[in-house]
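Only one chain comes next, encoded as structure tokens, the form predicted on its own.
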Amino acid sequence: MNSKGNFVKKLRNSGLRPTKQRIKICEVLFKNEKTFHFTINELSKIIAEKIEEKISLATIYNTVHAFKKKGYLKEISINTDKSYFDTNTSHHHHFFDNLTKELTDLSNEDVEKIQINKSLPGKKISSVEILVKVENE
């Protein structure tokens, strides 16, 4: 199936109508060789630069959140008012640079076994992902 066909399928699976603008959002998100991290505002700028078209922030926000809900994107909350999204949806860790605000993947091989000594009644751990915040010395 061609890329456009895959994009239409992702959009429909996410409960979204495959409009021209949403397909363009898919091109920016899923046509890259490498996975990447972004905020909604950063994605809006990337879209404007790459496809030279203005897509409303509301359309981008709704599309990204529909993709997150369906599992096509992962949300990483840095603090109460800042979230990044990741096109790599596998379980993995991150570095966050407090100065540059850059989020970088940290491979599982770079983190030793993590042991959790507490459990919540009626709950089981589904994954453990570490966010390491760094700053200049």
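On a predicted model such as this, the values are computed, not experimentally measured, just so you know. Only the largest set of C-alpha atoms that superpose within 1.5 Å between the two forms is called the rigid core. Numbering follows the first chain given and starts at 1. First, how it differs from the form predicted together with the DNA.
- Core-superposed comparison between the two forms: the C-alpha position of Val28 differs by less than 2 Å.
- Once the rigid core is used as the reference frame, the Cα position of Ala66 differs between the two forms by less than 2 Å.
- For Lys54, the Cα coordinates differ by 2 angstroms or more between the two forms after the core has been superposed.
Can you switch from the form predicted on its own and show the form predicted together with the DNA instead?
If you are looking for partners or other molecules, they are not here, because only the chain is given.
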């Protein structure tokens, strides 16, 4: 279980000043061990509900991007209308239900090794990401 003190350390270690706002956002994002997906809009609603003092939208944007840069969050592009962030930063894949817009993790272990028989001249692969679109049976 992550506590305030650990977040302060985490922030300081990555060169981010542990401000009140950043610590609060850490608590919302990283307190429970379960990872989850969110949009900026959803996050700002959660923060508005959970926290006594409001955090400005600009700060939420700044912080999410700072956390992404530091590798504490991953951005996922599923469809154009919504941009999701993921607190699970390990390499993994996703299921996406276009109807419900629901996003579910698909762990690396649940996918057989992917063999790609083509390469681009002068380029090497940095990651292989799978998006499995699902619909109702």
